[in-house]
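As a starting point, one isolated chain is supplied in structure tokens, in the form predicted on its own.
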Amino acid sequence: MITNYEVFRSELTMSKEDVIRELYRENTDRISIKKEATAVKNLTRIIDSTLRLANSKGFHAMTLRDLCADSGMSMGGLYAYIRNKDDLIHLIQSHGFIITRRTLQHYTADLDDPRERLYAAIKAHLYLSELMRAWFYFSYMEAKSLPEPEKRDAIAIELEIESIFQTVIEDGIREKVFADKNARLVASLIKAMLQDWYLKRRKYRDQEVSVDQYALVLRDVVESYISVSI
């Protein structure tokens, strides 16, 4: 069970390197570098630089030459990993999706009580978006202009993440822990409130609201609607 954001940040079981390694293995048909250690190291540089540039000047304004300058890679070196910006989007999106899916599954898998599982899912998603705000912001802002294959993948993963919340709520309804509400709609509303945190970060910073406080309030709001009245 996650206690707070600092604990989450320190105990996140899958390292960034592990995720990049999985990303490399899923994209060996696109990447010409065969030495895994080298590929993982350079993919990390490419992803970090892309998110940094996208959040400072915008992904569409960013060029591959900008990416080379920021990452310290040559154009030839970069082409060993991506052929164009569509390939780059694919890598960035895949990277974030792997982390999000794994994190929610990891922190909810061993919890039997639906209330605990729902709160764990809320905190895991919220804390991950705090830790990886650049990716979450990028993914949301670029969603409309993604190439069609990546757009379909983005929609699919969005529904998959919502389904995790929906399944927990449906389990709670069956166990009569939660009231008989529209589980899919509640899951969508939870996702929207989670998005508000990383899309409107300044608003909550001005209110001096911490990520732990936001998680607690979000849980209370959701439970006040779906909990069974005594």
Contents of the next structure:
There are 2 protein chains.
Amino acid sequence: MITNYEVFRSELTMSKEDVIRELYRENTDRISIKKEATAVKNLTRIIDSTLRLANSKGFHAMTLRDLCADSGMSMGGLYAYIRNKDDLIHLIQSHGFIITRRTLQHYTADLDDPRERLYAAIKAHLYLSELMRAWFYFSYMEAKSLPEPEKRDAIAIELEIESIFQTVIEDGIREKVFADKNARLVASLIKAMLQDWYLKRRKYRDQEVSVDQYALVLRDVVESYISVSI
Amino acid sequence: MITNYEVFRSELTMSKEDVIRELYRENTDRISIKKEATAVKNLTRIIDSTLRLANSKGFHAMTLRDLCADSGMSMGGLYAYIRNKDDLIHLIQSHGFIITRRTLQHYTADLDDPRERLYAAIKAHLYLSELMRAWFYFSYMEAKSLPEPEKRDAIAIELEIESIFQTVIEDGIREKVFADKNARLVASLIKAMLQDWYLKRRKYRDQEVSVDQYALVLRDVVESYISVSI
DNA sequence: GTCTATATAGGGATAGAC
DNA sequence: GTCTATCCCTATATAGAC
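Next up, the form predicted in complex with the DNA. The previous block was the form predicted on its own.
Then the entire complex follows, led off by the chain already shown.
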């Protein structure tokens, strides 16, 4: 059960290094570095720089020279971690998938009331995308140019997220907590609003809206549409 | 006053060629072709192909050789219409701006009731993005890599659209038709849902939701949140 | 394990024939 | 007004020194 963003954040950040370590172990075939400690350190720099540069000018427009300059590595050094530029995408996507899967499962399972589950799912998604904004943004923007396997995974995770919301709403309709609306369409609209949070982050910063406020408004918007009127 | 998508469509499509003609006249300095008829014909092919290719693999990843193959032009022929690759962006963006500005002004001015104006604005935006899907998609996805002047225009038009919605809602609040909610934030959420329509067009096609149905649901979602309960 | 120097190809841009 | 052939730079990728 999540309470608010700060709690969520403190629970999750410590595991960031673990994720990179897991990523390293999953990719020992492509990565020629043997010492785990240095590998984790450099992978972190590579991933951070790639996300920053790709998100500001686009992945394809980002050159590996840009990446080396930004991450402080040399071309040769970089190529110890990847075989080609597409492997960079693989690294980025994998590390995001690991975190996303883990978190969403964790935070939406154990609630009974559909209203509460709906709110919990909204918060879980918003908080996660707040913490991993760069990855979510990258994933959305580069989706169309992802290599085939990564594209499949990305679509699968999208559907998974959307069906979490659809299921909650359908449950609520069955239990007469929600009115009989088009659950799938409502789920799509929820997702659109969730995505806007990380796609247009600056806009909401300018409006001085916090994640928790946004979560509340989202919940109210959705509930006022699907709640059964008394 | 708009009734439904089919009517909107038949009113607007005839002017598509006019827009390209206007585009040509605005850019006679960069375009070395003197005969208007051939220029309009080729500009149309160039714009269509660019949108198709850029939207499927990204503008930067699209090579001018790709473009020539797709549009049936030669490199030399293409360069009679542009001085460099960025000029392509300029062509695309200009022709979209021309249509968008013209349409939004036309369809949201002359209504009194805030509820009706809200619905009209939702429909105008959805219908327009339905008709010009490729341009809207391009504009959104390439926004970050646009040349400076085009970027400024794109941001300006975004704000313009958002403030149309904000104003309608504020008017409604003042007239006690709508409850006292955060108008700017609601406008942002509306825009997020409007954008999802053209960004994730396939998803809604799979759900077999029509533009008009989507417009209705959007209106209901928004109204159920901001309407004053009786 | 990390660096610099270099090979190679691919794509933007242009010259000049027709 | 349109095409083909070509120039030249940039970016990926690799070889080999340290």
